[in-house]
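Here you get one chain, nothing else, as structure tokens; it is the form predicted on its own.
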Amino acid sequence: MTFIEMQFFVFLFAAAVIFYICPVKHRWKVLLGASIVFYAIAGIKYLPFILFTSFTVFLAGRKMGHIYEEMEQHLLEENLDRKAKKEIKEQAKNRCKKAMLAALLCNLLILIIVKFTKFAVNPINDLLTALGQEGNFSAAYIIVPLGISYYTFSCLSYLLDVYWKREEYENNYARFLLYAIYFPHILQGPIERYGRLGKRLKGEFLFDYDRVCAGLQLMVWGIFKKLVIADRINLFTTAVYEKGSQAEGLIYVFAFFLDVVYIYADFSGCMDIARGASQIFGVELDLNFNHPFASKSVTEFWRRWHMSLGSWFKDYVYYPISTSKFVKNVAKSCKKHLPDAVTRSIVTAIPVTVTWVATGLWHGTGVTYLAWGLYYAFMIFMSVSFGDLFHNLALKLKINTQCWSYKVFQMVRTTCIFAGGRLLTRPGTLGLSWHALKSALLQFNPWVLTDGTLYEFGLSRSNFNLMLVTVVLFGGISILQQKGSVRDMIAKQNLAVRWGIYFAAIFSILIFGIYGSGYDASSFVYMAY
């Protein structure tokens, strides 16, 4: 069941009808009722999954903080001196280290299985093979639970804040298992941190109609994304990396662009309907994207793209590894052999590539991931080190960095540096990839754009069109809405108005969404990773 079937509306209204009938201190167990009867929908093969990560977080979680507890304990005795005190906090230190990685480990080991095993189907076969037996192992055997990377994160995380102090545990398993499991987020993130969910997941939940109008609203707006704006698009782009031989220069570059929107509609779209339905029941969610193509840099576009996962990795990745004793002790090697520019080259190009590659193989398991990781390792790293080098240069160029226009030639730098990260996945090998970038950088054929090429692609004359308007939208929208609250310019207009602009909204969605039989318009990119 995803944001996008008739199952999920039915299922979402019977949700929220037995969660306002219920008393508002009971009112989180039927969110974790739902949550669980959701997650079963999707598959009860998966809920041990799902269960075993929380439970042994959970259980990790609360030893560390029965340690800690113990520990302060000890440290209130008197006759104490500052050795003492060191000692016991190194032995209450080491205790929950233990236990910390036990369930880090432990966790970490059943999502690499589950993310890389398929990798293993040809030599389990060779393996059967050669004992005698038929070699018909396949990928469907292997089973992926729902939203694995999201929620093991979102555990991975308590577990270190726990660890490192920064978060008090929680005693009640039933508490814990809604933040992991709670059906909005379970899907494709955002990836919450216990601090802020865990706490809203223990408000007070009250009836708000202007709240629940919101959310409403938002879920429709997300809903149109998806099926008006991106899956038109992907039935275009699909098209174009499927018949290779038959697309060749600007059709490629449409298709560069238009696969950027592509991916931003279709994951900004699922975020927005998580968003919305999560405020029906009075809990907000983290933003996860934040106008990324206003950005003026790589590395303020992921602070602004997929935030929640961005942030993760950044504090639970990058931060480790640049304060660990193996890059210190790289740095000191370094000093004593090469110039300081050289060494600090060097300590921020270890931290930014395995936080890089990681983040590479967390959106997918293969070679094209890995080049992924690798080419924003890159571009991050040129950022981070170069960036006042290039702006210094700018000024010494006598050019205006402060113009409108440069502005507008750092948003499109940008974005073609998001579209060159595409490009090396969408395709589907580098092979692919390598021979629709040769295509579009030497076939100049600009008639295609008035001989009717580009209809031969996945979409009619007319949906084609529709595509463009729709994408001219998307962007004059996406431009109000860094000015305010859309929503909330409606809400000024007059009744007439706002019930015009919902209505058309929804008979947009009816009328111009794309459905049909072989297509599945309910899947959102992003479940894949």
Second form
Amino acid sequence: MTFIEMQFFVFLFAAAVIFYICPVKHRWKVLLGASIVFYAIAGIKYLPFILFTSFTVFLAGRKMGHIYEEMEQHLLEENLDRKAKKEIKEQAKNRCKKAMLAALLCNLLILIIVKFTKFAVNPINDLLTALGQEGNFSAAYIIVPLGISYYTFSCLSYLLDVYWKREEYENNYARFLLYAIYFPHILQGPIERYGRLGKRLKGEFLFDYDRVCAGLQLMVWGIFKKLVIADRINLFTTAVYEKGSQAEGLIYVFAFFLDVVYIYADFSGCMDIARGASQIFGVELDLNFNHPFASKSVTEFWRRWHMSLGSWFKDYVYYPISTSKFVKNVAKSCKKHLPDAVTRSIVTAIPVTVTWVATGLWHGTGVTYLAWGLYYAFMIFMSVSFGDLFHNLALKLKINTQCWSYKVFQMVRTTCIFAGGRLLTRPGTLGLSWHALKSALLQFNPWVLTDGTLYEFGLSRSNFNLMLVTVVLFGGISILQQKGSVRDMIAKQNLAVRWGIYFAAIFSILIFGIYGSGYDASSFVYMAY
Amino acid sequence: MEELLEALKRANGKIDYLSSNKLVTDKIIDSIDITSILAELEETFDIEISMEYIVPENFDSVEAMWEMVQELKD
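Form predicted on its own done; form predicted in complex with the partner chain now:
Following is the full complex, with the preceding chain placed first.
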């Protein structure tokens, strides 16, 4: 069951009715029950995985919490000198480290096995065949639990936060399980921290008509983005990038930029549905997108795009690596032999590269994703290391960097960098990516705009024009959203206008949404991760 | 405090650290600045800043960083 199936809306309605019928103090149990049912409908065979991860992390967290409590008790004892206190702290830390590592490693191992085995099947079969054995492993038998990347990362953030004493441990497994399996964020995130979502899931859960309406409106906007905008663009880009496609030149340029809109509409649409569904129950989910295409640099872009993933990698991969003994030793030895600026660049490059390669491999396990990770590591390294140089160069050339046209240039540049990243993974292989880029740059064929060629790739002329209209509408609404809440703006209008907008949105989805046999409208891109 | 301001300048001289009490929250300093600040603070004050101290509240202002350094020196 995904967010745009009728089954989901029936489920959501039933869950909301039971939730608000129940006494307030039991409402969190309804959410837990509903989340387990949601997960079981997706596949009962997946349940043991999420139960295992949540239970092992819960146990490790509780164990660490008890050790730290004991430590605090010891530290209160009188007559302890500084050395004795330090020893007590170190002993506690070491005991916690064992519990943390046990839970961390076994859950990471599960994630790695599940994500990488699929890609290892062919090499394993080839190896067995070469050794004279029958190589008949099939990727079809590998179970990939729903949302495994999301719930594993959420649970591990809790585990590490308790270990680093940033978070209080949870004493109630059912409460912790609700945090891990909470159905609005299980499919595609956001990757929530226990400190925030855990507290919200312990809230009052009182019925609020305005909040429920706001949640429903957000869901409608999310469904519109997915079915009307993203899925329509996907028909075009899929046809352009498919094997044997006759696309060339300008067609590829269209595909590059439309694919950017596609991934944004698809993923942010899913997030809107998730946040809207959660608002119905009175639980706010973290914002995962904050107008990323208004970013003026690639570093800013990644603070605004898939924010929960970027923040996760920053807190649990980037900082631990940049503060590790290894990086400190590298810095020390570089300082002896190299100028400060070079040392700084090397010390920046190590954690940035590891973090971005890991981010790439989180998205997918092929060579294309490795290239994607290295691409962003390089872009961010360049932005950090040479940002000042570019800025000074602009000053020397007397370029006004404060005017609106320069800011637009920066936004277009950031969008092009993002489109470059998508180009590495979207066509499927690096060879196809190279072919598309080469054709876009070298083949000049503006006549495709008028001779009908543009409409030979998945979309008829009317559908293509409709797609352009919806893309412009999407851009316009995004600009409005930066000035304030569009939902509030609509709420201030008269009844007829308000309901006119709501009906127009719903009927647009029904009339212009992409449906039909053989077309799987329900697959969100980020669900695959 | 002077020593701290000098260390911060070495980490990134372009930032006016005294301009805000929400340096991290308001995105005046980013993760790359924080790692440079960590390295300078560790070297200047001969301390080790472990992960539990790397939270926005400890880097949001010069005063917060100073308090963290004092705590780690004790």
